[in-house]
Amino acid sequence: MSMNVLLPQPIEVEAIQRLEQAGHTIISAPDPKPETVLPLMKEVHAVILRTGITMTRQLIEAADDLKVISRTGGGFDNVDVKAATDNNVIVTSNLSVNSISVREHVLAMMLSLVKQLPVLDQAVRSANYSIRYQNLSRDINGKTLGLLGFGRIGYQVATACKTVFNMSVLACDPYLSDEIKAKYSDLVSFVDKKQLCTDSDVLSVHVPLTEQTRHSLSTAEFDLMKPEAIVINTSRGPVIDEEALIAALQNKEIGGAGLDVLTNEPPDPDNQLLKLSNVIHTPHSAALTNECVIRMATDAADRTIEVLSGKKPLNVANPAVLESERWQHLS
């Protein structure tokens, strides 16, 4: 049975390819914008949510037979997730489907601000070749890497860490039972948030974004920190303060950021953090390689696929939903 699936924003063929193949039609949003979508949502069964849109109790209950919203990524902070519940909607996501890209670009943050690539880089292109005898790279091997959150994300930086450069690896994550930690004894030590901005010379943020983990990081927490301590953020960005963040930057406090994303992004202009040197920005782009977006969003098409051919989907956000009369007849 032909079903529609909305698309606020662009997928990639692949995907669109196997929603039709499954005999669905695709709705294109002409853009993102909730005053665009709103009226496209009266009819949709399906929509495949990207980052560029929130999915708002508003627009949930605009659709008169909605069953599935499927993330690209694995994240929820851009679905109202009770609404959805509230209306039996299906939220489902794309857990670990980045995890490989991040970690990459978690180790060439790393690696590129340790060794200062970018101030080279400039120093050479500015014919200032001397800048080799100021000795400004250092080793990262035998280091200590330090984890905000022990996910699938930060199990896949740990591991590189150990395994290629010998570090060790410490991680604060207060919501994994001690039965869980036992099992990665091996790989990682866990210490509180204290111990780990102390003792840690490279600090990698993999939490979520809610009211527990907004502003982990403040001024506290880089007062603890090594004076060349890096501190990298793939995850969401006002899990650091930035006000906090800058003042570390600017005082010498901390060593320097790799900042995937901001607590406002695109990031305004006169953002200090744009002006540092210290700093190496990318525009929220770490899950964004060309395999990783295939992967993303073949893998929330087959999501879909699965909730409108009546089988259980794959990694659901609210599980309740599951037990109420409509997903009885699921597979």
The other form holds:
Amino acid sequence: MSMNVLLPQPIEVEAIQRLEQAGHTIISAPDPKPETVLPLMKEVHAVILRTGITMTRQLIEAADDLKVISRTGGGFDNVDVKAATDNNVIVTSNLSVNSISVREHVLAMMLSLVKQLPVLDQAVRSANYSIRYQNLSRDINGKTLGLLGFGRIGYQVATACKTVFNMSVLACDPYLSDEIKAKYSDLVSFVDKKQLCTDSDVLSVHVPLTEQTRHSLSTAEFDLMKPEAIVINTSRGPVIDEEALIAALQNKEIGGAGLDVLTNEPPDPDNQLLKLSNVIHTPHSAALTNECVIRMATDAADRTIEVLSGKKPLNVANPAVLESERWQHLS
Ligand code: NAD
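If the structure you just shared is the form predicted on its own, then what does the corresponding form predicted together with ligand NAD look like?
Entire complex below, previous chain first.
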């Protein structure tokens, strides 16, 4: 049966083709503003959601027969999961689909900061070739990588850094069982956050944003770090206390930061982080490679088609809905 699939933001043509081949009708919002999307919700059976809009209770409850919200990629922090569950709407995402691309982004940021590429590039363009004698860059080989969060992306970053750069890898992840930690003991030493901050040359953040992880790195943590330590954040901006990070960078308590995410996106033009030369910014684009956007969109389309054709999708964020009468038929 043909169903209406709402796209609050455009998705890749490969994914649209899959939905249309499955017989569904695409409704494309002209923009992802809530006031634009709200009047479209009534007739919608599925929403394929990127990060440009939050699926609030108001939007979810505006639909007469919404069945599924399918995130392109990982994370569902822009979905009111409680409201979805209250209305028996399945929320699905796929955390694994972008891990490889985020790993490459972390490595690019790490090498770029350690090798001081933006500074050297700017110097050459400004006829300051003699900067080469300042020996600004460092080697990464044999240094210590610290991971706050050892999930899918943390694991990917660990394997690359260990294999390619012979780095020692530390990880802090209090939610992993002893059994899982033992399984990865050849790759990683599990430590507490204090030791992670004290010992890491590069500290990369890979936790989800939750009330527990908000401001996980703040003044107390930056105070522990080595003056040349590099902090990389590709998770979510508010996991780092931005004011504390600015102070640590300005006071040279740490060596630099690679930030794919910020507390406010896009940032206020007056944000001090934009003015610091020891910071590299990217616009929340770690997963937005040519290849990965197609993977994320087609995967989200597949999970939508699964639900609409009576199959249980992989990765249901609110499994409680599957027990409701509405979804008991799912195979
Ligand atoms: P994941 O769920 O596989 O791993 C997250 C890990 O964090 C888990 O092992 C969990 O136990 C751990 N964790 C949770 N709370 C913690 C805490 N307080 N301290 C230490 N560890 C804690 O997720 P992932 O696929 O590795 O992705 C990590 C995050 O990266 C996502 O939640 C998402 O916010 C972000 N992300 C960003 C991009 C991007 O484009 N920048 C792309 C994908 C994912």
